[in-house]
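As a starting point, one isolated chain is supplied in structure tokens, in the form predicted alone.
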Amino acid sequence: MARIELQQLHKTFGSLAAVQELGLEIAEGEFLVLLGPSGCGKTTTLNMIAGLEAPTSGRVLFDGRDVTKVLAYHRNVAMVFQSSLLYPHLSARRNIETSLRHSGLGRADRDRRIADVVRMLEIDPLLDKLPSQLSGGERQRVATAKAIVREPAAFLLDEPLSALDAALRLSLRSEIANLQKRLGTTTVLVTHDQIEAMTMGDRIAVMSNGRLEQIGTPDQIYNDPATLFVAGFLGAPPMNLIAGEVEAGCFRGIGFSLPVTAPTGPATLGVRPQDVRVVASEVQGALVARVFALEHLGRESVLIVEADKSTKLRVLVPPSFGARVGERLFLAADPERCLLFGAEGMRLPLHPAVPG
């Protein structure tokens, strides 16, 4: 297991900034994710931590020591991608031992590694097939497995799950989960899908344009979120977002008004949908809207309304909740639910002020 340090990476590709300043510490034994949008720079973090690509500026630490130009091969990491990356003339056998290769183990010492490592994800019936052979869930246990047998300080994931199908997601999502708390080992995953990064990080650590926004345990992610991008990029459904503006102590934005106590200026406030409820049209500073569209999930239905010719909100409804496109409803928030972010999308403070 490894300690890792990112101190104020810098990665450019000609005129792009991939990454930019980038520092955080993954402690021994942790299981990070790096999450964000396609070309927001968790890739080229992971491939900076893997020795793949060399920083423009900054240093990767490994317990302590600076393996900034130490070659990917003698960081001791190892990594499973998207694409299983199996060599398609070996067997599956043969694509585990090929991580011993140059270990400089006895045979027997390499034959109790790959029992040990067949046992654990139980792909004993597949250890005689070619990868052509095996279905994506498959390719991707023997994958794992290829990494796993080396006792890597580091596991590194790119995505392995992002092109198998919702069910074999869900089984092999908690599988990893499941094998790295065994394991104990150091992990870091890039994705981005939000269900993975809630359900198997440790922490996450959120990326934009580079940066990274904030870090910090999924539950303090989701209901503690420090910039406007998090807050909505976090969230199924996602937040709903109102700009507005912050005036004599009341944010006000598409006829929707909340107390304040936040600084004078324009402002987006933040609502969740299940903080949002429809309520009778004589509670104060409520919302009129109209019903666009009415989405079943089973468990909860989700309400989709106009609030007007741009703007629309989502609001999580019972299941037998009964409404007409077009119908005019009127919403209301949970005051003490709400976020309130500034002009440059940092979080400010905000206090429902108490009635006089």
Partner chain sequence: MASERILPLQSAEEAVATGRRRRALSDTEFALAFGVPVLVFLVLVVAYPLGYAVWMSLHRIMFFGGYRSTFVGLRNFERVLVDAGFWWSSWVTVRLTAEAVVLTMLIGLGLALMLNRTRAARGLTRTLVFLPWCVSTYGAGLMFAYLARGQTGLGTSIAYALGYSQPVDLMTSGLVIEVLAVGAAWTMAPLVAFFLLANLQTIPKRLYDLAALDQLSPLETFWHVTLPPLRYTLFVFASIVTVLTMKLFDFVFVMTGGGPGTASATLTYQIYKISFENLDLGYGAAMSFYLLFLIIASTLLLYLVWGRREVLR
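Given the form predicted alone above, I would also like to look at the protein as it appears in the form predicted together with its partner chain.
A single chain, with no partners or molecules, comes next.
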């Protein structure tokens, strides 16, 4: 187990800056999820933690020790790669054994460790199969066993579930989280799937374009996003983002206004679908919109309305809600639950003077 620090990490490929000014700290035993869209530098970051890629500048520290120049193996990290990569011509057992080949452990110790992980992951019947004879989920387990058999200081996973079908993802998600807590190994998991991030991580680090946008608990990231990017990236259905203008203590967007105390200038107002209500008649500051579609999700429905030609908003409504496409209705947002972002996408404080 290790406490991992990244300090001012930069990585450039030619003229492309894949990771920039990345600084974060991962506590001992913590499960950190690196979340971001594809191409934002998550894998590159993980590679630098593992020692598979050397940073262009910056430092990587394990337990306060600078390991930036230390080779991958000597950092004692274990990794599970995308689509659970294994040596294709070796049986599951030989694959797991290869992790301990150069560990310096005696035969008896190795056998005991392998027996332990085999029991823990219930892969006994799979041991003599080749990776090509294993299903996606089985391969994932074997790859996990191969990783943890080394009792690594850190456990790094690069989109381990992305190649699996939805049902399997769901069950393996909780299995990995459960295993991580039982082992207590410092873990970094990379994903572009916000649900995976929200459900598995102790904390989430959201990345975009090689930069860290925000790091925090799932609750902080969801309810208190630091940037417009984070606000838009997390949540399903996604947060409504309304472009507008702050003028004389009032945010003005498509046909409605909200009193705020923020500096004058272009701004974006964000409000989650569950914080918007359909109201009976026009109240002050309410928004007029036309019904565009109604999506039934079972437990609730998502009402999609068109506020103007280019702006669609989503509202969570009870499943009993009925509406005809094209129908006009009025929406009101809970001003306490609205978020305001400035021109650069940074969060602005919002103190509505009068509830709308």
